[in-house]
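To begin, one chain is listed below as structure tokens, in the form predicted alone.
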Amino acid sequence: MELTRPITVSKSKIDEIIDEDSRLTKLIYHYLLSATAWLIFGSFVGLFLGLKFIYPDWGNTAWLSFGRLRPIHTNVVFWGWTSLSMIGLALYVVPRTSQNRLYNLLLSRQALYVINLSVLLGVISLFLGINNGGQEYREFTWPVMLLFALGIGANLLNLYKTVAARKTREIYLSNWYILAAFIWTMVVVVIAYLPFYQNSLGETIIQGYYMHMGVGMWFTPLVLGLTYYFLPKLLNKPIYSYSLGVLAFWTQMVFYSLIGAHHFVFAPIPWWLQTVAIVFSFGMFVTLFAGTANFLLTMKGSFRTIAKSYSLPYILVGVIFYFLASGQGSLEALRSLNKIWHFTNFTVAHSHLTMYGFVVFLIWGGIYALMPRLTGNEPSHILVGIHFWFALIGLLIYGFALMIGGTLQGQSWIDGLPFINSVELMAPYWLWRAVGGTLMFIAHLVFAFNIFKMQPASNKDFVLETAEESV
């Protein structure tokens, strides 16, 4: 009798049924379904950006300009995807690990609205050219921003409140970095749009703090907070060490806050300044290998239960991106390479290397891990295969093509060769640029699928499907 090979391996099933609030289990799917939605729509827009380095004669509009496109495809993957799904697994990890129940969940539920509405708010400014100028990841105006603000307070509230009555002594690892990315990210808003100091250089210095610490004090803590929390539960195995997790946390709170002004080294801005910037872009290597060895050892010996998991290789992707994307910022920094690097296409590879190889990816892995146990819904495994590898190798084609073709556009430009001899080196790296961001699209609409595929039931068969498999 002949077998017939399975298309994949086969992955294991969901090990439990979370008895979840159904009113928390919702909202979570809405943060969730929300920052999808963004997703697609922040994606298209990069697709079809990427595509106007190869047809430059789409969209003669001003509002298709590549102008006002770019501000609205980052400012829609970090303040609407990026930004809610952290939230909505947030708003389980935190109450879980603190075994007590969310504060008040009208009150969070409240937030998406206002965090939504700040980002549709935003886009339309964006179209219609209105901005807060030629400032990267702060294009939009402090209306717009003060409503994402208050999202973020409210949640932060929410969230304190729930560890503040905790029935655990300890807080919990998690809470840490989660609580702390709430905290640093009102600072930074409130640092970056306070208008009166910023003038002329000043201004520049603040935009240099406002985009790394965005990335650093935000995504960062938030999505590792949230790993610290998944990895050890998909395992059903603690965290190794405690105690590097708190020296990573120290030392991320330390070193990143003064690495900002490494964006304009060799710019008019005090040399001591940059310098300092560079010392503590190495300084962070501490925190990389803390928090990277932390993760690997914890899966160490348990790559047969990774292998047979769909959730946990998104996490193990999320955790080498983090150390090597990491790292690669830290390298740049360096005034050598970057007189090659800077205002290349290079960083535009490293910059999809960090947020979508290490932050997007460790997303993935805890909706994936998380969902299916609160709804009672798993999504296909080949569907979810297909996501991940499509996801991965579009990343890496992008990635590679732009780091390859950055680097020999900065050396076009040290070289005093024209201009246009970079454009017309790049063109070859922009097709498979497109390509490689073709192949990540598609994933983001598989991703969507599995989305729907995993919404909570209505009440009542929720309760009946959790009851027959109990028995």
Second form
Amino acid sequence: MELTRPITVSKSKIDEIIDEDSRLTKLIYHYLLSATAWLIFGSFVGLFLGLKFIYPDWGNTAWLSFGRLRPIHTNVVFWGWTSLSMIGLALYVVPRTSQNRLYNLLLSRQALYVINLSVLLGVISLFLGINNGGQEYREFTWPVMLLFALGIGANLLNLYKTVAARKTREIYLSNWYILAAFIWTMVVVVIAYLPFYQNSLGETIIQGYYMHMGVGMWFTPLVLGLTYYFLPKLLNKPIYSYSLGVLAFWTQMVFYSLIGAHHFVFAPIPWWLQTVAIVFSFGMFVTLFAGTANFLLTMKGSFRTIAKSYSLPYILVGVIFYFLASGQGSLEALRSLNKIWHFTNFTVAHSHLTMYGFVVFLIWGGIYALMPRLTGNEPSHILVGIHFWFALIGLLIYGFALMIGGTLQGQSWIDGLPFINSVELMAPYWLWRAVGGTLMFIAHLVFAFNIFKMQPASNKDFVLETAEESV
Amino acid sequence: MKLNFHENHKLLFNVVFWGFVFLSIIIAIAPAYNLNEIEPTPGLKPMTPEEFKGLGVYVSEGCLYCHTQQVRPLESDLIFGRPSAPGDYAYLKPLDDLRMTPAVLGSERTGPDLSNIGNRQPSKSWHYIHLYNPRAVVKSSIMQAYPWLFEIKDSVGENDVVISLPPDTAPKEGKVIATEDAENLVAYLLYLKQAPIKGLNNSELFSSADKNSSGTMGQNLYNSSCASCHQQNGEGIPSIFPPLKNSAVVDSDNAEEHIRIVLFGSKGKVIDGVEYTSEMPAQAENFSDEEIAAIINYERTNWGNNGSEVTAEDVKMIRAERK
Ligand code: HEM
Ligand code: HEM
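Next, report the structure of the form predicted in complex with the partner chain; the form predicted alone has already been given.
Up next: the whole complex, starting with the chain shown before.
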């Protein structure tokens, strides 16, 4: 399997096959499979949306219109792709680190159906123009979101019971993050959907809180928790500092909770709320430094292993983006910079650099680390590499185009030029975004193929056989 | 059980849960509760049922993903109106039992802010054309077109709102009629007028905006308030909005008619053999005499026009004609 040096570094094969309960393997696989289907659909919609900035008359029908497709894109990639794939990985990590079986397999399988149903119904209603008041990422109406919450709640119960009956004395750090993410998200969803304080600007306050807690108390801690397992596991050494991880955990909870209002800097909401949000956005650097340093110091000295592995490079990229893109967020919260970047495409760049560069790359790292070990079926190393480079280069093009374009947009407004000037000047940057988006979408197709290749064999003996071959 | 986060899951997750609930109450629920009911800005009217339905269309079609309704207290925002005040949002409430309060403030400004669009662009005909195909009135617009808010009919009923479109946009056959959704949506857009607040009214802010921007006051006001119909190049839209370039009224020695049309509006005029059915909205309420004079002078001395200039005094005299 040696390939010529210049193009690719040959990657080592997986070192072990885990003899897991094949029913759990199937369940995890089904989570990942559903998630992947949503990724393909959601990012295809994203690509189409991006093209509409260049060809605004494409799809002049209600169902294909920008206003209906945009929430479909965001909600599908949030609740369909990212959430389901992370839950799938958590269903492995939590029992494993608790040295226990998953409390109830059936419960999580039913939760999978319920979440899929909820995203499906949500998409249909968004196509029909029925959304929850256009509140970003809260566009699913309450009956749809209730289903989603049931799915999350069932998984929370299942994972909690698993941890409660653990065979280890200590609760491993991963499980702090993972379970906390489920708990916080349940709280956030309930607060976001209760109507009693959400007339007039009450809605705005909750919207800021919700938008930020969605990314900060769900995706971020969940994916960090997974990484606290996968990274040390893949490097075959303990995490650099356990207590740094604990510090990051508590600051995450306290600082992140307080910064939702930074989505509404200069809006007519109380000034103190904005100031608290800005101050703690800066406080987030503590969490960021603690988290990133911990991961990087764990990797220190193992860069050869990383270069040889096909999953670790994803984790390395994810960690770097975690630091850079979240740090970028802290800067965006400053009044002096918010003035330039708020309302511009710079924010869209930030959304993708964080959600994609950080969260999605870490998920891919986890999937490529886990699935071959569970099923014994490895994807082609070259295809994993193509997936990696297309996604990374695509994202960089996407991000830089919109960061530059967004800054020019903001400058055009400050210069007092006619508004349309800021639309016209974006044309080349939107074109580049479409180029980057196309690469990303191709990467997703390759990933889907790889997922297909990693499927569990229906016959268990066969799995063990391949295992021996590959050791 | 030991009081140790590492070993006691009940303790750990209770702290995680209650700690977060506590923080959420302080940072979200309590401030939201405080802003749940706000005194409306004096002079702000509640929405009529049609306007409220229009807001529903605005939400369903996702207009708020590209348009903000939030003028920040920053110079760069003043072309859109005065800074938004909490009372401007006092009448927002859930659309129905299924859907919650619309998030009209928005988070991205791909298109212009709409807080004050009813004042900035009061022409219904313009809004209908723009919704049917934005590029018919704003060439480089990338806004979504909404043809499904219109019907094409061969015969026109009594109550039908017929849209007049520029020749290259109109369908080959039949008349374009606004659906009820389109009518409500336009009613909502025209409802979006900022109620004046003392010390924050448009004309003071416009002149302060002017200090920092590149053009003159006349040019800035023209671009923000007139150019959407008459276009930045003064050439208008064929058979819908008349050109100002080389116009007999604008490029003339006597400015009285020009001042009158800007102040009091005009409708159904025949210019160079073309009848313009869309209405020119009166601007008397929107601008001071100085501002109107500045706009008019900009129009009279640009695009090759060489008309006589006017003063705020001239505007004042003609304004007095209809008091
Ligand atoms: C092929 C890949 C993708 C493309 C081409 C794409 C494109 C787009 C476009 C065109 C928008 C609308 C921007 C606007 O309204 O100005 C958008 C919004 C968004 N997308 Fe994507 N997207 C892709 C993948 C993803 C993925 C995988 C995620 C998350 C996991 C994601 C998260 C978001 C978010 C959060 C927003 C809202 C941005 C904001 O409000 O600031 N996208 N995307
Ligand atoms: C230290 C951490 C972070 C800080 C201080 C921060 C700050 C910000 C700020 C200030 C904005 C609003 C920008 C504007 O509207 O002008 C924003 C938007 C956003 N951030 Fe972050 N960010 C952080 C980390 C993250 C992470 C980790 C994610 C994803 C997992 C994320 C996802 C987003 C998204 C999706 C938006 C767009 C929301 C919208 O539609 O307006 N951020 N962030």
